[in-house]
Structure formats: C-alpha cells, structure tokens
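One chain is shown next in structure tokens, namely the form predicted alone.
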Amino acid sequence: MDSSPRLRSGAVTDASEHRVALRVRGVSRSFADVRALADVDLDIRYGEVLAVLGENGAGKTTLMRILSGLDQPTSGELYRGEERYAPRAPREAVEHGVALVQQHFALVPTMTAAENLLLFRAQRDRRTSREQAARDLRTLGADLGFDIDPGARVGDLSVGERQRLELLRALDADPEVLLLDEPTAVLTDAEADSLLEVIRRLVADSGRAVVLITHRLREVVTGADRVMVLRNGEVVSPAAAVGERDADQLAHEMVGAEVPAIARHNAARGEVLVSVDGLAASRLRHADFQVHRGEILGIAGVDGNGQVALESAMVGLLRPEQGRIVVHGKELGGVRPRERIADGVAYIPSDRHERAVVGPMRCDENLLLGRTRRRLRPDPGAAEVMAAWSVKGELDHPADSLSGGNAQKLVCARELRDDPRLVLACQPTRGLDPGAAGQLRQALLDFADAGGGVVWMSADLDELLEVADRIRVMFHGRLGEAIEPPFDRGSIGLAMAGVS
C-alpha cells in the first residue's frame, strides 16, 4: 500500500470497469441463540458507493464488523479479488486495503487530533513523530477541504469535526475499500451533504469502493450508486441500482410494512410547566424560555453552539454559572439526577453511551437505572416494556450487545415509563430507522397531547418542523426569538447558520 498521506487519484481502477473489490458469500453470524446475519451474499465494487439499508438490529453493523476484522463469521467466506480474505483484527483488514469508520467515535478525547492520527497509524508504522503526524493530517485535510487543527484536543472539537477526523484517520491508510457505518448520523443536513460530496469525490477521483450505512433515505437516493436492504439479518432486496426504487419503496423494504404517518391532536397549551431564566453555563451564554403543558418546544441549531451545556444544566450534570431552571414550581439547578427523576423530568440524552446506557449491565438492569437505591434486581415489567418498544435483544444480555438504534429505544422505553411531567429529548431519533424514529416521535407527541411538556433539541430541522409547536434557534450559546407556525424552513436554516 502507498504510505504517502496524500490521497491518490485514479490509482485503483477505471471507475467504469466496476471490478469487484470484495466478495461476500453465504456469511452468517450468530451470538448464542440470536441470529444477526443469515447467508448474506454481496459484491462490493470499485468505483461505486454501495448503500446498505435496514432497520435497527437488521445486521448492518455486524456485517461491517466482519468485513473489517472486528468480528468473525459463524459460516461463509470472504474474498479480496480471487484470494480468501479472513481478517482476524482491523490491522489485518487495513493491510488488505479495507478500513472501517465505526458508528461510534473511536477517538481519544483527551488527545489532540494529530495524536489520534498517530495512535491509529502506530498499528502500521511506529516511526512517525508527532510533528510528522500533524503535517500529514494537514495534507490529508487539505486534499478533502477539511480544516482541522492538528493541535486541537479532540474533546473540544464539534461532532462534525470529530466525524471528519475519523474519516481522515481511515484514509491515512489509503484503503481501496472504505466502510462507513452511519457516518452522517450525528451530522446536520448541511454537514451530511458536505460529507457525501467528499465521499462521491473519493470514488470519482480514485475509484475506491465505498460501503455506506445510513438511515437517511435521501442520502441513498442522492449519494449512492446501488442499494441493498437487510431485514432480520437476511438480504430482502439484493444490491441494485438506486434508481430502481424510490424512497417510499426502500422504507417499506426496510421495515416490512408501510411506515405510518405520525398524528397530532394539537392539545391546547396549558399552564407554564418549565421556566428557564437567564441561564448561563460553559458555552451557554444566555437562555430564557418557557414550556407549557401540552407543548413541544423545538430547539434547532448546528452541534457545538451550546446545546450540550443547556442539556447538562437542565438535568443537573452542570451547575449553572447564573440563572435558574424551575419545573412545576421547583428550582432544579444543581440537583442530582435521582432528584430530577423524582421531580418528573425524563431525559433522553444526545450521547446515550456516555449518559444513558451502562454497556456491561443487563438490558433489564438498564431499565432500572436511577429508579431504585437498592441493588438492581430483575425487572418484572422489563419484557413487556422492551416488547412495546420493539427492542431487539435479550433481557439478560449486556446492553452493549444491542445495536445503536435498539440501545436508543431501550433508553426511551425507560424514560417514558415513569409518567414524567417534562421530557428533555436531545437528538432523540439519531441513528434510528424510519419505523423506530416514527414510533418515538409518536410517543412524544402523545405525551404532549396528554398534557406533558417536551423540550426537543435536534440538528434535524425537518424533524422539528414536523413535531414542534414553537422553535428557538441556538447559535453561539444564545437562543433566538421564538418562531411560531407557519414555519419558514429557509429562514430557520439561515438562522442556524448565524444569518439574521
């Protein structure tokens, strides 16, 4: 493999040839008595973007883990060209020209961007200095139009910058096959469109083979050449040209049924339920807002504009520097999470792995987190709750055995089962397939119609336009004036970009 940090141009193949880069034949994977994949056949071609669709738990990530050496198949075979391909670790996959960008960031937040590149490169070359890694990162970034400071601490980067850094780390190995597991799940529409343009350019300029997992059907239609659909670990729709099916057909194939439209009864706005006055904390400079019973307040904004600080302050994880939060007549500033739950505030965090799920603990134990002071015991209602939310997983299995979407559904099931007064929902449908996202939206809409209040933070403007009664835009730590229906998508989008 070429060790140069600069991305090659046209070095793999003539894109028009569409030679097969990686063959998958009869691959299956089971975990105990749970079947994750069943007899999957697939050809991954040079010069193409292949999209892999499927609802949460369909087996998409398991397939990517097998292709990248993170997991091994129970049966079946893989081929690179005419040779058997059986990587036992990601390092072996990289040596064969296959690199994976995982769904959940594998970066070390306390290290700089250049040090993270160096850490990943150490698997192949331990001789690179920090200075050389910084120069190489700048070169890679310049090739793709990414502006990332090599000396910046990863923990201080925005979500979009971290995603770009993950991509650069993978491309540093100059792979011929690039596997992208939900690379746009944490990005705004504009950031996702920009990343897809980069991916398309990688294919056009160098003839790489790219496999893209995404839940955004719009990205499949506009950014992929072929699409394959998995359901319950099986191929229900073999890879075919994107133009052969529209978005509605793809959604139907993903979930095996029509995706129901959400319904809102437009409950009358009641008394003030939560009042936030002059709140400042970390990147949050100033926030004033109220939420009434029966209302969904949407907070729009590009990640990194103070949303995490507002989220943390409202649930007692960050003590405000000034201002106060009052819910149902009681001030919440600085309370412990257990008190927040007792006061009727449910919380769906933007980062479920850091704030909502304990991976090594059983699924039924995760349903009781924060709900009991006693030693955790089996939850007699866990099976019913998981079934109601269609969580694909076993009660006694660790939560980190769940797919990302099923872990999110587990969190939502836990938070909404306690009959709360207020739900703070932060990027609640991120990483969910259309069916699961629709189920969660409907649950929160029903909650508001029953007299609850919802603060719904999202970088997905289309989602907020669909569910919110009012929208506030957050930019540089400040909330803009409340926007009432009928909403103007264009003007709200401009406000998210800082244009008045």
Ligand SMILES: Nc1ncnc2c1ncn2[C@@H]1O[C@H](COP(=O)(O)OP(=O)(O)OP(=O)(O)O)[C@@H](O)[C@H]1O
Given for the second form:
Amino acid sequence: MDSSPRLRSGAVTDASEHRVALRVRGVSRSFADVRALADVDLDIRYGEVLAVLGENGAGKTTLMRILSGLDQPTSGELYRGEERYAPRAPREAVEHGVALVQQHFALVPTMTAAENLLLFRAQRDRRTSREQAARDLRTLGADLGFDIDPGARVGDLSVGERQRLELLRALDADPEVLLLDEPTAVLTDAEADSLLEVIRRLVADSGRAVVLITHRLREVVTGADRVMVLRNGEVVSPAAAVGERDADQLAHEMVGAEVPAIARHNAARGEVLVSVDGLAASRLRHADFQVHRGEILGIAGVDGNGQVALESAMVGLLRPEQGRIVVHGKELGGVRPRERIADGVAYIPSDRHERAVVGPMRCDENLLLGRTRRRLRPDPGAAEVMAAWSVKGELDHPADSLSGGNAQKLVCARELRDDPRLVLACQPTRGLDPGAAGQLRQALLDFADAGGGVVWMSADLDELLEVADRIRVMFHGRLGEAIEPPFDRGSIGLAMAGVS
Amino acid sequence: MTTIDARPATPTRGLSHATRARITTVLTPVASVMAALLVGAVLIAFAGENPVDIYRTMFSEALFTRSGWRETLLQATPLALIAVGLGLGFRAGVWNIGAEGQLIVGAVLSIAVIGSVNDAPGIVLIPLGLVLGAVGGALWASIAGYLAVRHGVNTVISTLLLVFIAEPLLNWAVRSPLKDPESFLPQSRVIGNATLPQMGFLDLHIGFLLVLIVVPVASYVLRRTRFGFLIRAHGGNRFAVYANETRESVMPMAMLVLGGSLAGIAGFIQLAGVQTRVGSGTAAGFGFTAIIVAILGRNDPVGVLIAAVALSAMLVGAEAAQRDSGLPVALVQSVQALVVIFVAAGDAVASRVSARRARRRSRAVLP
Ligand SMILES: Nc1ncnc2c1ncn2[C@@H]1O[C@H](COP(=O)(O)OP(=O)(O)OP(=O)(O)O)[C@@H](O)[C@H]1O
Ligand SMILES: [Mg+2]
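Moving from the form predicted alone to the form predicted together with this ligand:
Everything in the complex follows now, all chains and molecules, and the chain you saw is the first one.
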C-alpha cells in the first residue's frame, strides 16, 4: 500500500504540522448487506479537534466503534503512529491511549459516580479503594473545572452532569486520542459551550487528539479545527480546516442540498385540548397549563428541572401527587397506555431507548408498538412510512441495528402516523441531523396547522423560538408564566437559568 | 484502492443475517449435547464401565424398542407441557422456576374435587380435571405474581420458595384429608373414572395429544398475536411495553399464570394418565427438569417439544443402562447437568466465534 497520505490537503497546511495520532486507511464495515462504512481514509492529528459530520446513519458511530475496539472493520486497517493498530476490545484501545465517550450513556445508574469510575478501569487497576477513586474523580474534575460529587448516585445526576462524568471516565486513563460521539446532543447551548471550552483546553494544554461528532454545526464552527463529512459511509469531504466556512455551508456539504426553511401556515387556535391543573409529581412541584387545538406550547428548560416528571405524569407512567390532567374532556390519570394512544395522545419520549423502542424486535414490529391488534398482520404501509421519514434501515432487521438518529425517526414516524390529536414531543430533535430535524419540525408544524395540539419540551431554546406559539419556562419543578411572541431570547434564557 | 480490498460490495452473499443466526440457534444446543455426552463418556469410563456399551444400550432402548418409545413420549408429555409455559415466560423475561410446586397444587386440587364426585363419567371428569389442574397451578403461581407486582419480590425466589411450601402441603394432604382409607400408604384414592384413555399402537394416554395441540397453538400465539408480541416486547424492553401497551403488572402476572396453568395441567395428566393417585411420587422433578427443557428448546414451543423428546429419550435410555449394567443414577444426572452447562457455554462460544470471524475477515486483507 502506498505510504504517502492520500488525503487531498488543500487548506490543511497549518494543520498538517501536527503529528498523526491515528491513521485510518481504506476502512469498510458491512453488516450483512448494509454497507455502513466504505473505504474510509482519515488522519487524526495531535493538538487538534476534528469534527466528523454526517447525516443520520452516515457511519459516524460505526467508525468510532471501530477506532475504540468495540467493533472490527470488514476490511482496511488502522495505524497508531507507525504501528499497526487493531484493537479487539475497548480495553486494548485504552492501552493504546484511545478512549471513547459513546453516543448513549454507558454509566450504571444505581452506582455512585466514583464506583462508575472504578467499574470502567482495567481489571488490575480496579483494586484501588473507593476513597481513592473518589479522590481521583475530584482531581480529574478540578483540572477541568467540573464540580462533581463522587458519592452521588448516577441516577440522580442531571444529564449535563452525567455527560461530564462520561468525559471524566474516558479521561481517567489519560488517553492521547479522545473520541466523543455526540457529547453535546443532550446539553443546552450554554452547557455545550462550556463542554467545548473544556475540550479545547484538553487539546491546547496537553496536545491530545480529539474527534468530535455533533449535529450542531455551530459547534463545528466554534470548536473544531478541521472537519470531515461522511455520507452513506463514504468520505464526501475529506478532513480540511474549518477555516471560513459557516454553518450553512457545512450543512450544504453534509446534506448535499439546502436545508429548507420551516414554515407555519395557519396559527388559528381552537378549543382547549389539554388542561393541566395544579399538577405535582416527584420532581415536578407545580404545573398549570392549557393547550388549545392548533397550538404548539413550548416548554423550555435545562434538563433536570422536572421535565421527565411532567412527561411521565402526562402519559400515566407517574402517578400525580396532586392535580389532574384532562385531555379532550377525559382525565388522563390512570389511563392505560393503549387507551391513551387510542384516544389520540402520541408520545415522543426524551429517552427513546428506554420508552419507545424494543431493540431486539424488528423495525416493522416497532412500528406497531402500542398499536397492535389482537391478531398481528403484516403491515403493508410499513415500508412506505419508513421511506417517508427516510429511516435508513431494513424492515426485518432488529431496531438495535439502527443508528441513533434513525431510531428516533422511526419513533416519530410511528407516533405521527395515525392522526393523533395531541403530540407530547420531548426533546424530539435530539440526535437528528439538520435535514431530519427540519423534517420533524415541519411535520409537527403541519400537524398544528391541521388543528392538532403539541406540547414541545426542549432544552434547545432556538428551536422553541422557531416553532412555539407560546413558551413556558420550567425551573426547579415549577412552570413559569406563559410568554407570548414576540419572544425575547435574552429574558427567556435568564428564566431558564432561574433569574426572573 | 486496488491494493487492499478486492471484496465485492456485498460481502455476505448466500446466507442472510437472519438465516445464519437461526442456524446458530439450532446448532449450538445440538453441539452442546454432543459435547456433554462426550464428557459423560469420560465419566462413565472413570466409573469403570465401557462408555460405548452404555451409550449403545441407552440409544437402542430409547430408539429401537416399542416400550422405549412409549416411555419416552410418556415422560416428554409433562416436560413439554410445562416447558412451553416456562419458555414463554422466559421469553418475556419473567422467571418462574417453581413449576414443580404448581404441578403439585394442580394435581392435589384435581384429586380433591374429583375424589368427591367420582361416579361421574370420564367425559365430564377429564375436562373438569384439566380445568382444576390449571386453576390450582395458576393460583399457586399467582401468589408469586402478587408478591412481585405489589411488593417487588423477585419471582426467582418466590416461585422456588413456593415449591417448598407445596411439598409439605402435599404430604399433609395425602396423610390426612385426601388419604385413601383403604390404603396403608400415604396416598390419595385412585382417580377412577377420570383415568385418561389410551390410544394408538403405543398405548399412550391421550395427554400426549394435548402436547400436540399446545405446541402449535403456543407457537402461533407467540408469532401472530398481540399477546405473543407483548411477550417478545416485554422480554426485549419492558419499559417500552409499560409506556405503550400495558401497565406494569399485566405481563408478569400473565406469564406466571400461564406457566402455572400448564404446570397444573401436567400435574393432572400425570395423575390421571400415569400415577392414578396423588402420593409422594407426584413430585417427580418434572417441574425442575422442564427448566432445562425450556433452555435447551430456546424458549420456543417447537424447540421445546424437540428438546423434551430428546431429553426424555436420554433419561429412558439411562434407566435402561442402569437396569442392565448398573450405571449409577448420579452419573445420569451429572450428564444432564453437563448438557445445561454446555448449552450455556455454547452460546458464549458461538458469539465469540462470530466476532472472531469478523476479525479474520479484516486480517485476511493485510497486504
Ligand atoms: N449492528 C448493526 N447491524 C446492522 N446494521 C447496522 C449495525 N450497526 C450499524 N448499522 C448500520 O450502519 C449504518 C451507520 O450507522 P451509524 O450508527 O454509524 O450511523 P451514525 O452516523 O452514527 O448516525 P446517527 O447520527 O444517527 O448516530 C446505519 O445504516 C445502520 O443501520
Ligand atoms: Mg451515531
């Protein structure tokens, strides 16, 4: 094989001064007849952040899994420095100084932060005491300016805290190459910014190599040195300096077309569809609100302020301590899930893996979840629905084989399929690429245009400013006053941080 | 990129992903049984016998004699009935390892009622007995269901502990309220008119017919009905079921009741088809062996039927070997245990092999 790098390096002159940490040559990975990666070449260099962009199912996670020993390529090879590198397990990758933060949380929720750190250490290093692990965690955290309580149960941590713990866990082995698969997807802009700052510091201070996967192009512009774009498993735009490119240009390269703007056509508000009175449950201390037909109510807030309790109570998974929820004249408390669905209340949960997808079951069966008849019949429309939402995957493969974003598209396809009255959409565009996120936003706007009601919870304020008819901010378990347009971004942002 | 990869764009021609997975599912238990027999041969040799002779006796008894066939199918009947129910439960992630107790309670309840209406004709008593057996087994299992649903008690523990309550209950019943006054032994009256009729050239009781009905029905339910969908979904991700289909209590309770009913029916069938009375022999271990059968049969009704017949044949053969050449029972039990261990280990090996195959593919293209 030729030894000269085959990357067309136009604008990379400044970047190519950095030594190559990890070399990817001709890597392909196929799953049965699905080609997830096709002949990928890539140089990952010390001292820089390389962003990997691509639509859902482009192969980003597959590439990271291969680099970190979770998966092996069908063909092609990797080099760490000049040496051949073929990790067969994450442990081997860590020994070679390569660590991955996975797309989905890999922490054990019932254990404490420090115990989680121990758990992921190599066998022989695991013998340190809990106290030592707690000290290590504090030191690691202090280095990065994170304030983390080693004794806290992971299940009680907010999403942002968990994400920081994931990063610390990966940094525990002091890796030279750090792979981050959508670390900012669950974070608010402010949290994401501070995480990016930390990442930049890791690169600047100790010259590590970082690969950052994200669907937020803004982060590429502010946080990355070079950017590579994958499409259908192929490198369509080899790693080159981010330079002057802005988010729109990147989006164009990624999707191969302009991302269409979304539009609302009919903002007429009808009768009351949902009314929630004095609701309290678990972390949710007090919520009062109404949603009308044809209205999109945005609920803004940083994760961990009671959103999960509100969402769970609204679908009957959490019994309200006080108050009630009435949808279309019917009390929702204690309603069976199938009844809720039959009554036209669709639910896109914030945690799709836990609540919306059965991983080992086939994709077409997942489209039936909550909508089964007594006798199962083949669903002639399944392929069409998958195609309409451009879910990249096979009907008869398990849902586990879908990429993160495609699993979310499958859930949206199912929930919006049979003309619901109300959609409870919780962080619905998380993990979706800009094109798919646009499609989902437009679908929900069209739904509201046609008289449906939407409760849209999001930590992404820009998204809510774009889609919502009214916004209410959730803070410390309480829902603030309704905010009508024109929205003032600054004051809503402050309210999300608890400043009124 | 001509130097590195000359593989076609679609590398896995021929067998699809699903087919290959299915082949592994079937081959692993078969290979594991073989391996267990091999290790068993070593054990037999250590015991001072000739393994070839022993195995020959075993197989010729089970496969080539009419009584061997009859005995095999007689034993396979309760095993298959129970294991179908347990297997569906395991599929749903609901662990029931107390079928033995459910069988006992089913048998006791049916003899208790039928014993008092003994002069009715069989055409009435047999269906009645099946229902009573099912009710008894289901009631017993639903205690574990209640404990799980209301108090979060692990069903592995509760179902097992209920066996240890059912056994003394049986011993008390056959000594006191149900005791046959004409017998010195602690046993109930005979089942009388409810005795199952024999059929066919093997003189098999009609309980085996029930297996031939239950297996395809269960298979159909699992694949083609909502209930089967819920079983599979609950096993795959129960939280998704709770959010979209049923409340939390429904599936655990349903699976325990289903498993208990089938175990109770098996209890009645053993009573009315083989033992004729309830006594200490009623708890013959079928409830525990059925767990092995369910695992060997991959929790699939058809697989369970095959596994039940195969395992019974082995037991029948072993009995013959014990009779003819004095093979210790403990040895047979060790081989049984080996089968289970090997099947479990076989799964681990199979997944490792497929991972290695993927790696070899990547190594095969080194320049
Ligand atoms: N185990 C598997 N079996 C079958 N197909 C798979 C498997 N893993 C991944 N794929 C397929 O490979 C493709 C790439 O998936 P991958 O997870 O790498 O996408 P991604 O770029 O990370 O997308 P996302 O942005 O949605 O996370 C997808 O089409 C997916 O369906
Ligand atoms: Mg991914």
